[in-house]
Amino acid sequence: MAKKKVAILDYGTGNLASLEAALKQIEVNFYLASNTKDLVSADALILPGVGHFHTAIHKLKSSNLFRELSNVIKSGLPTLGICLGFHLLCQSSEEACEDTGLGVIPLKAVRIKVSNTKAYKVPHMGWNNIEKSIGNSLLLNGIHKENQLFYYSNAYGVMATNQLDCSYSLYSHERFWVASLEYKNIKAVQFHPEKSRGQGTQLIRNFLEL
């Protein structure tokens, strides 16, 4: 795994310390990618999960990364989107309705709305179990059902859907939302594996070993 070059997309929207620490723990050879040249030598790509949708899209476009990034992912580069990174891979997000996402996943991120505001808070912050898995998840390989507990920090998410012909999992926050999905060469998670203890580290390892 140490020989694989992993590019972390740098769109200047948040602290990457937790992700970098998790990758160092499993001895991953990673670097920050902020231009198209940085993507050329990557064996895998991670879109980190902190920041605002509009700010991230604006950064990608101003650095001329937006179109090339979409092309590189469509060409088959193994890609992992985390939280905001998941939303950027989608068609759009209600966090910034005026912007379009990369569109490599045919889904949309929407604002989480709950009716029982005493039981369910927005943003959704804290630990939550994966409650349903559809298909054979490679991301969750080796993580026993009782350990499929991950850390979330999000006010936007992707609603549960049967539109995708792929493996995915669901978590519940008053209703079902997509926790993870595996769509072609693209893997995406709503939670933060880099903040989810050993099970999160195992998920990252699974992605890099695919």
Contents of the next structure:
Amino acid sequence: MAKKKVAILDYGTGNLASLEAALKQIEVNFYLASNTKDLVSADALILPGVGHFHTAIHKLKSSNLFRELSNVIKSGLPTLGICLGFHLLCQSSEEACEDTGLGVIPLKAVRIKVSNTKAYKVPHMGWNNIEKSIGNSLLLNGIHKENQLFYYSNAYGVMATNQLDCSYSLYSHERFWVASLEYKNIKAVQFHPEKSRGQGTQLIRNFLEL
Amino acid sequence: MLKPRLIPSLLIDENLHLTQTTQFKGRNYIGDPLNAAYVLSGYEVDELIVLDIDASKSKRSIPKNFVHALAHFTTVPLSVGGGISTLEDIQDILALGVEKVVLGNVLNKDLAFLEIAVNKFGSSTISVIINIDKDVNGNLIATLGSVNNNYKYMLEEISLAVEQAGAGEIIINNIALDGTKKGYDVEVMSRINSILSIPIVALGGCGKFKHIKSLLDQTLLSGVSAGSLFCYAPNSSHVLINYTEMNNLLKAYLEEIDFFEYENNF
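Having seen the form predicted on its own, could you now give me the structure of the form predicted in complex with the partner chain?
After this comes the whole thing, all chains and molecules, with the earlier chain placed first.
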């Protein structure tokens, strides 16, 4: 079988080198996608995760990718959103209230607010473990509980709601936040698998079903 | 539960040599920074800070080809600083595979640059390094970047202003303790950590695990960093890049803590 072709969505501000290095390590064919034509031949799509919500949405709109993206994703293309990429897939983010997200995940990203500011800092930065896992996770498959420690760097997060009818996992930062989410063909993670040691590359492999 | 990060800091000089300083002055040549970074990345360090300590005074940024090589030889989260002074610098360095840029000197003119950078790249990609020292009267003074510039600040004031401008993290580097292995200034670090709501990393003075323990006993710091601790064999001047022992001690320390109670103590 021919190797899968993975499109990395390029919205200009992302740290793509880390993700590219991780994909090279697992010997995946990938390319950068910056217009609608680039999406046609993709077997899977990754929305990388560094930058600002507004900058990314603006870039997607100016390259006419915005509308086409939600269509392509809704039509079933396996998609992984990382950190900001996760938020872009949601309906909106408090990082840029004037913008709407792609809306393919029926959730909203909000500013992380804490009450005990001595013990909990924002941005949520560093290595955190998965506290709870709900449903059967494809992404975490084969990653032992003690290795479910991932690298985060986020000031905005997504809260789980009861309506969420899918498999997801949670990390704790004073309260529970969504660490990973598996909604139809869409997978999303708040952490950076590309910077999360062997367990991170395992997660990317799981997404690509390698 | 977020684990406090144990972060080696590597200082590089004009010649791209890995160096270690004492109170920002005496310099010891350690070796090749890329080799050290590669070894530390192999130890799966929580994060790595790499600072070019000659860049600002030479009015240039940390060399991008060096950062490119650094990102190539490592897989761990990177914070990179030294003379970064334009949005293009930040864009280029992040694009090379760096998670966070560290700003200092450039913020002396005004903090507006920080706000602009945060709005463009997101707060979690922008760190600020604040140097602290004692003046002749024993008063604490804070500086951004070079110590010998004309800008002096009160630590609390400048830290709050930097937080207000949107920085994702502050590294507090203690010049008086730099390279002394006397331990962190626990009192100053806990005071600052208690008034700020963003992550703080302590740097300067760490010579053994006990110093990390005394700090974390007092304040739940987001990151503890050290240079020589990870570059020399214990009680010697022999270069030995190491990490595992300290990391295991930290793990054991964290395992003994009842986190729920610990967090509620702060």
